[in-house]
Amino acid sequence: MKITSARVIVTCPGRNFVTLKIGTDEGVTGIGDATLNGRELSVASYLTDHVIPCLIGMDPQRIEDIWQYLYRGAYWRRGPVTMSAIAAVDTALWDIKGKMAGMPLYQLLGGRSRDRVLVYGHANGRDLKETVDAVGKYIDMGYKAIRAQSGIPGIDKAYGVGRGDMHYEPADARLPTNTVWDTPKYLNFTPRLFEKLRDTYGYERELLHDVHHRLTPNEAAQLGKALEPFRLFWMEDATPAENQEAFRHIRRHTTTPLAVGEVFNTIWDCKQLIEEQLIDYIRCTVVHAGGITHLRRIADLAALYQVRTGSHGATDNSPVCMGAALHFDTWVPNFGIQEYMRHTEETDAVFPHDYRFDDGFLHCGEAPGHGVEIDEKLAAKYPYDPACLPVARLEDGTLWNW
């Protein structure tokens, strides 16, 4: 069996999704995520001009080969621009084999660890009632977890506050627009929220938070400790974790379970902490961390410290992301919880896909491979639209995390 052809497809229904599609001497083809927010062409000419010649003629059955061969093969190793590129060459291989094999990818993997997928979605409001209600609306959707995300006062364009009640989308402008941040705001303003948040709807829905990288170590401690009595599930990304050790001193002075890893290539930029049991769940994704093969080790790695799995699921994965990632959810024994923003209406129609959502769960579908398809002349509909992320500023001017 021979890789015969590969090629990528952009579209843009709604927003930017990067795909690539592998063909065979057999007729059997597989697609892989490739989409990189905001950077989606850097990936797009890095398969294009480095990686698909290189496809033609291999077994695409030798997966762990050739995941080696782009990895190691390569002086210029990880990265997201490369991880990204690998994930789509793996996730494709993977659908291969499932569709050889006649078996859902899943089952490739070694069977199911559960049932069914506990996710989270995203309620979000422009001030706290308004987000308050968010969060009802999701309860009444059938969600066991949400996140919640509040827009603060004297902050204007607060992250995690979408344009759409249920689509966010943050890239916003063909240049970067800028945002402002005050860190001594939020820090007053987001216990409030999650204390109204208990009051109105107690303690029986899990609820998260996402601070997204904007505070320092002990100003992540100091938002652990205030929201103790709220009994999150997680505080997710509460500072760069470039800095792995940061993470030792927000874990001295909070119980405030942490979890991290979105924007993580590759295992070793996680690897001091899951050693030292300085996160609870990790965040990585099968586009972004090189795909199901890298991913697994990442998973085994966590599994050894108690570390648990929460990845990444927002709107800037496709839904061929999010049907692997499913199959993926579906066999890790150390899974946690699965991120989940829905799509909207004309990605879902590109990307016909058999998971579904049920009473705060996703389940995997049982198509060979990983159930996820592309319609190419409705993506063709859909050309490329340059969309880039904000910046964020403190309010005297200086750069800050976005």
Ligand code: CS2
Second form
Amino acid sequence: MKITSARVIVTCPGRNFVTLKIGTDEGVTGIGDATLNGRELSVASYLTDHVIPCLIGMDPQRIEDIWQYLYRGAYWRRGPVTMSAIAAVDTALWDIKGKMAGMPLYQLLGGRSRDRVLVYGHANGRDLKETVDAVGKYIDMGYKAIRAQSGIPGIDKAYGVGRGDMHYEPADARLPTNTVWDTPKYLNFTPRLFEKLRDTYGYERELLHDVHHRLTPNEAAQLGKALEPFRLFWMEDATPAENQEAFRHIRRHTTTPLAVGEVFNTIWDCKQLIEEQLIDYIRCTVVHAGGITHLRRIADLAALYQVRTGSHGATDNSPVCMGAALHFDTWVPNFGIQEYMRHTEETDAVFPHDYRFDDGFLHCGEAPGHGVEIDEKLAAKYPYDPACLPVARLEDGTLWNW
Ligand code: CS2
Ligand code: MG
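Having looked at the form predicted alone, could you now put up the form predicted together with the named molecule?
After this comes the whole thing, all chains and molecules, with the earlier chain placed first.
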């Protein structure tokens, strides 16, 4: 069997997505997500200019060997651009293998470990009251786990506050929007938000929160401690994780569970956090961490230390990533939770899929492969529209972590 074609499709049905489509001499095709928010064309070029010429003529059944070829063979390893490109190839090849076998992807991985996949949704509001109401709406929709992010008095454009009700999208302009960050205001406000949420809704639902890399290790330790009475499912990206030792300090001071990993691309990025048991959840996902082949290695390492998965599932990961992630979640023994930000109707129409939400859980479908397709005619109606993620500065103008 041979790969006879491979093409990158860039489309913007409300936001930009990069998709790789691989064709074979047996007529079977597969697709993979290659979207890297705000840096889309770099992955498109990596694929088109450097990867696709190597793929033509290869045997698509040799997923592992192709992965190694693209990783080791490039000499230049790791990083979000390389690993998203490899992920796209890997996901498309697993899709092809599933279609050849007539089996859904989770069966190829070893079969079900669970009947359904627990997800968390995103509730957010411009102030405390709106956020509390938004959490109520998610409870009414059946969610068992809800992430809460709120506008903060005195902070202009706080992280995580969407423009619409359901479709939070941070990449909003051709050049990065400036936002302002103020740590003391955030630290004063956030425990009050979770106190109010627990007073209003009790302790039955899981609550999550994303700090989005904004705090120093010591501030993160303070916040984790202050949030302990409200029993969070996790506190995410409490401090930037380039220096993984920083998490030792946070860990020593709080039992609030910690989650990290959406900006990680390989097992090497996660190694110390996992081996030293400095986190509870590893949040790498298919598209940014080298596809199913590599994510499986990360999850297996995590399992040795009772660290569970919590796949990143923002809207900038396309439905192709979500479909593949749900098969992974259905199989992976040490599953924790799956993030689920809904895509817009336009996006769902471009990427028809067979996964479905029901009563707080997502179910992957039974179609062979990962169960997501691309409607190329429709995709062509939505040309690429450059958009960047914002930047954050302190009030004195110092550049901070967005
Ligand atoms: C966020 C993301 O979902 C999350 O946890 O951290 O929405 C993140 O901001 C985006 O993926 C950036 O593109
Ligand atoms: Mg996050």
